[in-house]
Structure formats: C-alpha cells, structure tokens
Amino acid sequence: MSAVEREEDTVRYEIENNVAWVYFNRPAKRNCMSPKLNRQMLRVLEELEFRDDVGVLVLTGEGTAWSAGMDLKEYFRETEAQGLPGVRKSQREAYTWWERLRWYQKATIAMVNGWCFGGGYGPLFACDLAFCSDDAQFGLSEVNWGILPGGGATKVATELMPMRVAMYHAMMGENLTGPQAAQYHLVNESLPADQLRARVKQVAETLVQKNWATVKYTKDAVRRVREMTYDNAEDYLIRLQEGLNWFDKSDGRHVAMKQFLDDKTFKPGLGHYDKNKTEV
C-alpha cells in the first residue's frame, strides 16, 4: 500500500541569493497539478511574495518534468465525483494561484525543464519570463481525449502564438519541442539541458541588481497596456509611473539621474544604476 501524499509535501522551496526556486514537487506523476498542489503553491507564492530576501522567484519541476498539466484522476475523476461544488472548488484553488502569480509581487521566471501540458500553460504564462530546455516537449493534448484546451489554455495559446499556430496545436495535438516553443513564443529561449539552470541563474540575478520597485511596475505595465487602446496605454502609464514615484521609498529615479547627469558613473543604455548609492 503506497505512502498517502502529504499536502505540504507537494511543493518545495529553496532561496539562494534572493532568488526563491520554487518546485512542482510530485516528480512520480511528472508535477501534475492535484487539488493538493494547488492549495499548497498558494500558500507557498504567499509565504515568499513579500519576503525581503526575495527579489526574484524561479518556477520549476522536481525530476524530469515542468508539469505534465492537470491530474486526472484527483483534479478531474475525483472532483467531478462531487459534483458541480467539487469541480468549481478544485478550478478556483487552481485559478487563484495562476492569477497571483501573474500579478506577482516580484519578477518570476519559468524554468521549463521537461513536460508541459494542458494546464500547464497557465502558470507558464503567468510568468513575466520562460525558458526551456531543448528536450522539453509542449503540448495541448485535450483534443485526444475529448475536452478542450481550458482552464486558460486556449488563451494563452492565442495570446502568445500566431493565430495559425494555436489553432494547429490545439486541433491537432500534437506536441512542441523546446527550440519550436521558443520560435513560436511559448518562452523566451530554448537551451541545451545542461545549460538550462545557468542561463536562467543569470537572468534572475540580473534581475536581482535592478530595483524590485520599477521591475514590479514594468511588468505589470506590459501585461495591462496588451488589452489597451494606445491613448489609453499612454495616460495609464503616466499614472503608474507617478503611483512607481511614491511607491519606490529608495527613491532609485533620482538617485539614477543623480548619478548619470552630475557623477557621469552610469549610462542607462549599458546597464543599471547602483542602487546600493542612495545619495540624492
């Protein structure tokens, strides 16, 4: 008789150098997302989202896989078992972390390190960046088994991919590989596997030097102005970046233009200013 999986066990977390690694961690079912998972990711995205060492959070796969999408039998069989109270249930404590994560606190990276399916696809967008290892495989595979592509998936397929594209993966279902999921914009790049973990080592602690204040109001600028007019893009982002002006308390816009216009010692165009000078 096999062990009863622990809740708390389902996910898993490590901090290094304010970057949070953050772990689907049902390595066995490759990361499938149980109603266990779910619960237990939210309560981990709150634990770190306003933690002071964390500047940026990275989200992975335990073993060989991202996450092969949605459990069938514990998100689906078992939920549908109780009814219409039981599905919407397990859909809102999976939709809830998705939607965190995509309004994040702080700057978020996929590391898609193998499968990644179905359901997948929304935490995958609800983070800022993404990249994979070559061998990763991409899928919506619902059409094979009689559902289509939901919980969000058909939606980011058709916000991140030409129209053609989503509509051959989602009728067609078959699957991607990491360099065509790269080519089709599912992630930012695809890297041999060996290198996956450096690269994306390297873009969180870039991300780290800057000020978390200005990354957290450019993300959110670029995820709201997609859905905008562009008059309304331009006076919405006249207002966020007065609200980034009283939000930031280092005060990084004056401290930047101290040091480029008066000390000549930072060229925004080469780099980022030194926010561990704060003299104005």
The other form holds:
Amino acid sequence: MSAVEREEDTVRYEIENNVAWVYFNRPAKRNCMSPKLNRQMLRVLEELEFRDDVGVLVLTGEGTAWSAGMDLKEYFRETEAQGLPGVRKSQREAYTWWERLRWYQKATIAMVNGWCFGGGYGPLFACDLAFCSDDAQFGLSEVNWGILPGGGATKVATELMPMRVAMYHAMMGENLTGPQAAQYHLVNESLPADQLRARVKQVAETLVQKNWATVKYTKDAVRRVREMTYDNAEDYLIRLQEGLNWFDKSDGRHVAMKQFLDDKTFKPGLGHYDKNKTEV
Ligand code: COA
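Please move on to the form predicted in complex with coenzyme A (COA), as the form predicted on its own is already shown.
Zooming out: every chain and molecule, the one shown earlier first.
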C-alpha cells in the first residue's frame, strides 16, 4: 500500500435489495483500523443510516481479514508521537463510529470473513448479529504485544462470554476458530466460508421484509434492558412500546392485527405481516 492512501478508499459499500454491504477496505493491511479508516467509516455510516433504500447494514472485510484490529503504526505509534491530544483524538474517532453502530437506526450484521483481532471486537459487538466463516480467527492479541485489551475489547469479551472463557481468552492471547467463536457466543453462527454470504444475505433479506421501526425499537430494547433491574425493564418496555406506537407512522401493529384477526392472511407465529398492505 502506498504512503498516499486516500481516506475515501479505506471503506467501500454497495447496496443491493435494501441491504448495504459495507467493507473494511484495506486488505493489504488486513483491514486494520487507521484514523483514516475510522473517519471514513463514520462518514459512510452517516451516509447510509437514514436512506429509504437501506434497511439492513452488513459490515464485512475485503480480502482475507474482517479486521486485524487497530493499526499499530497509524493508530498507536503515529498518534502517540503527537502526544495526548493526538491519542485522544484518534480514540474518539474510533469509539464514535462504534457507538454510532451500536445504536444504528437499521439492523446491522457483522459478516466476519477472516481475522478479527483486538479493536475489531468493538464493531463486532456493535453489530446486532454476527456470522463468521469456520476459518475466521478471533483473538485478543493485546497481551502478546504488551497492552491490555482496551477500546472496549475486554468489555465485549465479558459481555458475550462466560467469565472463565473471557479470562482465558484475554490472558492467553490464543485465537478462537469460527466454530469456537460460535460456541462462546462471540457470533451467532459459524459457517463454511462458501456458505457465509448466502446465509447472511438470507438473514438480511428476512430483516428487510420486517417493519424497520419495530426492528429498531426491538434491538435497542435488547441492549438497554441488559443493564436494568426486572422492574425497571418492565416499565421501560411499556414506555418504549408507547414510543414506538408514535414513531411507527405505518401503524404496523394495527395493520398486522387486521391481517391476522379479520383477513386471516397471516399468522404472527409463522411469519411477518405484509407491510406493503397498509389498511388498518
Ligand atoms: N496494525 C498495523 N499493521 C498491520 C496490522 C495491524 N493491526 N495487521 C496487519 N498489518 C499489516 C502488516 O504489518 C503487513 O504490512 P506490510 O505488508 O507493510 O509488511 C500487512 O498488514 C500484512 O500483514 P501480515 O502480517 O503479513 O499478514 P498475515 O496474513 O501473515 O497475518 C495477522 C495476519 C492478522 C495474523 C497479522 O498481520 C497480525 O498479527 N496482525 C496484528 C493483529 C493484532 O494484534 N491486532 C490487534 C491490535 S489491537
């Protein structure tokens, strides 16, 4: 890769059937996250978030890596050379897009096609769902080079994995295979590499058929209630549903009730209502 890598080339995307496929696009550097990539990813996320033709965002990697974590040269060495202001600036640039992704307006899926290290756990956790190929490798490699898994990586490991597994994973710096990542809930499923895209496409296209407002409120509910007591969650979910009633301008729940109770054209237990029919 030349020294004149353009910021806008570090991420690319394509939109197909209401699904935005977003690529970490530094394959020669195993898609490690540089300040340029972090800035460009935020731009791309902002560009796609509220588009009417995007219902689901898939985050994947060009080449053999999903993301080899933070760029040791451009994110660590070169920003440290700028002192504390440089370090804090580059941290903010990374953490901002991960946070944006955690609360994204649309459903998000990590399609982990290869290496996933360290800082990569931030966007991995930020995505609502995650699928990987059996030959992907996941690692908290920080301990191998003298730092701790920061930038949320330790938090992600303990959020998703049992404590003993997270501890072993963080302390030993050994990689997990795709099937192990699925076993320890870093991802939903691990699949043979040649089946990964088809499975993710199927999940994405199923989500696209659903009511997008309902999906947004549902995914936020799952993330929020994890930190609440039962009573707080119960109360919050009442308020959230009432918020959704206002937010969903298509009045989806009444449309769906009609289709089930009156028209008898669908059963909620067996699939989604037809959101193209708007009669309540
Ligand atoms: N930071 C900076 N550069 C990185 C990088 C990272 N995290 N990961 C890969 N690269 C660069 C390499 O330095 C190399 O650059 P070069 O071609 O200019 O020499 C290039 O990407 C290809 O990497 P290479 O190591 O040759 O690829 P590989 O396929 O043999 O190995 C990895 C892939 C991911 C196992 C290996 O690159 C690696 O261990 N990367 C660091 C992973 C890590 O610890 N990340 C956590 C950071 S918090």
